[in-house]
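Single chain ahead, by itself, as structure tokens, in the form predicted alone.
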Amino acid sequence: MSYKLNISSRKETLIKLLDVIIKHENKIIQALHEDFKKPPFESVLTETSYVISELKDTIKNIKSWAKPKRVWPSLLNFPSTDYIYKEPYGKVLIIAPWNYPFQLALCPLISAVAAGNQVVLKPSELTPKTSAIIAEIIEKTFQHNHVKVIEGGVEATQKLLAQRWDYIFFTGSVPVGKIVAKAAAENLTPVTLELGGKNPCIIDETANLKLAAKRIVWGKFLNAGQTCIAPDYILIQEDMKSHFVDYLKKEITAAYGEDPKSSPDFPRIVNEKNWHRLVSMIEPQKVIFGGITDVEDCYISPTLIEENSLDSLLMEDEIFGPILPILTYKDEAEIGPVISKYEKPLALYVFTDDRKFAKKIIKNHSFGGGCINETVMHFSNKRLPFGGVGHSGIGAYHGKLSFDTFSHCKGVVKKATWLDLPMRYAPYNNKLASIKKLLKWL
């Protein structure tokens, strides 16, 4: 179709999408609140403003991103000019999650459209209000045969995965990611899998504990802990633990008050199923702060757990909720075995004023991305790739890399006709020694 090739048409469509989203921003914020009491501040910070920024950046740069890139030619092809051409994959399936249901649906969609693809978007059924407003926005922006929203549950997703696609982009859990990868493999369909894992947060004896506590509380309890890059557990030098726990308690109270349930800034667990899963992980005797729950409101208070076992239920899998286990280590040699017990995480955080220690942690452990003396904020830089490694994901996106993710790169050599060196042509007799000498210099 023409929109697959016409950059100007893609840009005009994205400008229209930007206008529709801006006009519907209040509805989006309201839908997020109705789905799981997401506070307006977080909805703007992590959902609508992020998408609007991504749209503006894509609109600004789409022509340069799509332009064929000239690369240095090989001497074997002299004389020639060599290019990398970007083309759309074709029909793309995007399966979005429920935890950031607007942002994680729209951002890959924006890039897929910018790259010239047709898109089917499957938003999460667990956030129906947000899914409905997404469907409304898409209907007002795109032609039906360009971008289409399919709402529904597991059965709808299974039907979509049974079809043949040219590219699949999935954000969600590791178990479902394996199902998606298996379905894609049937047709050798390329995939991006944005998954998760047990993200460690390491704190040594040189760290600024008060500042670390403030930043960790924000990064962990943002979205009620339902964030794939939230710190999953603390690993702190044992002499620092008691002071750090005190700071954590103070920062949680400063953020959400004495009763976080009444705070307008603390969301809820998305549904009862996830609430029950999280509550089953809490061992009352290990709770050192919080631990208050209410099934009718899908509420779990910010909870700190004193954890002494790597084999507990809480440490078996990614938590994905407002529960923060705290483990300790005596010396640096104990850190590696703890981190390596689990699959490669999507994120890793280290708090320290020791540059050598930070550098060693970053270099010695494989993870998707992370921060030194901060949490979560690496996600905000569109110039950094965002994605996992191993079980935490395949592929990466954000910024220009998102456009490249949804584009097939074609290498093209344009050979001149005014000169044609005879050495490569048969018969090859008496040419072997000469070609060996030539290839040594290339």
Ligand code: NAD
Contents of the next structure:
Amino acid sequence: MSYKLNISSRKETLIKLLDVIIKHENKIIQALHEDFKKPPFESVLTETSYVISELKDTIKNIKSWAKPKRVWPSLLNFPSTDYIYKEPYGKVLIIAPWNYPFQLALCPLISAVAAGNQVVLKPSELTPKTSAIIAEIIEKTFQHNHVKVIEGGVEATQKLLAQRWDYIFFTGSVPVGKIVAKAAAENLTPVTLELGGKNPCIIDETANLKLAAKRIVWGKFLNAGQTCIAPDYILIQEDMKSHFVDYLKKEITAAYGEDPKSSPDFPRIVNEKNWHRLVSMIEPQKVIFGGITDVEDCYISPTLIEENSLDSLLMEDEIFGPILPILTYKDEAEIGPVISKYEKPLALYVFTDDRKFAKKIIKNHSFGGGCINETVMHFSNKRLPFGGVGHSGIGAYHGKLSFDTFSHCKGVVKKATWLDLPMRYAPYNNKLASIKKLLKWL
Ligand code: NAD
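Mind sharing the form predicted in complex with nicotinamide-adenine-dinucleotide? What's above is the form predicted alone.
Then the entire complex follows, led off by the chain already shown.
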């Protein structure tokens, strides 16, 4: 059953959603804390305020984003006026992960609604408290046949994937991304896949090491390293390593104290399964800082690893936890082969004061998005597309691009009737030379 809303009604529902979210903000923060001890500061910064800002931006711009856009016509169509019309896809399925369980469920949902779609949202089963509060918020805001939440795990998701959708927006791991893409292919359903990867963080000999350490510690240990765009490994010029490691240790202690377990600012690993996966990758002889674990509490302290092999378990796949391997290079020429050993990453970071070096790294490697002398923060600019490339994802979103993601763009030529140039019609006779000349000008 289709559910059509004009722009004003879409805007009204988004205003209602904003109101409901603001009223439930404390409950959301509480749920995130119960799920994996996410610190309230991080919940506000990366979840609630991010969603609220996305909602406000969408409410402010929805009319102009939805309006048909006039574009320059082709001279071949003279005289015409040409437009791009935005049309909702129809029924949209959004599947969310657990690591930013509120934001990564709500942001695509806001844009899908703004673009005029019906939505079914499947939050992650690994963060059940947040999933429940999302269901409550949606229930209070939307008609059941407009937006609904289906809670559940793998089985529930697979049942949803077996249905026919007009668009699927998936955020999660690469293997499940492939399952989603296969299911979507059955009905030629377009997809956005927001996946992960092994994000390099390169540091050359000109970098401000103290500041680099501070920004890397923040970006890596935010959410206990369970961030799709967290630096996955460090690749630093060999001579800088020992200084840099000293700075890293100082910054970790400054942020989380001598015992990060008792810090209110350091979250836990989401569940035992992930805890075991991470702990099994730590080779004790390579630990140069941290390495303290407690299965009862799903705790792994911020851990630095001296890594010298690309074939270790830690260097096999995306880490997605508070473990940071540090690799070195002697010569710039050694950087490329390390990065290209892996699939194209979701993010790449380079710390340097050498503009040429930064430019070379950015231009020579393919990655979703990234920063120079910073980590993670490219996520915060709504004017930048956010998404992967190759195995780190298909499509991108944020800001207006999110609205466009959930809209089909219909190109329409409105041809005038007061003139009908005869050139293109058969019989073509001796018109070939003239059309060749004309086409040169177009
Ligand atoms: P996941 O792929 O395990 O789960 C994501 C969703 O898929 C969940 O809702 C889950 O219920 C469902 N799911 C899991 N297994 C399934 C199966 N076999 N069949 C059908 N559905 C299934 O991912 P996760 O553990 O929730 O999140 C971590 C991953 O997500 C990391 O790889 C991370 O890099 C990635 N991620 C990417 C982004 C991004 O924006 N690109 C953001 C956050 C997380």
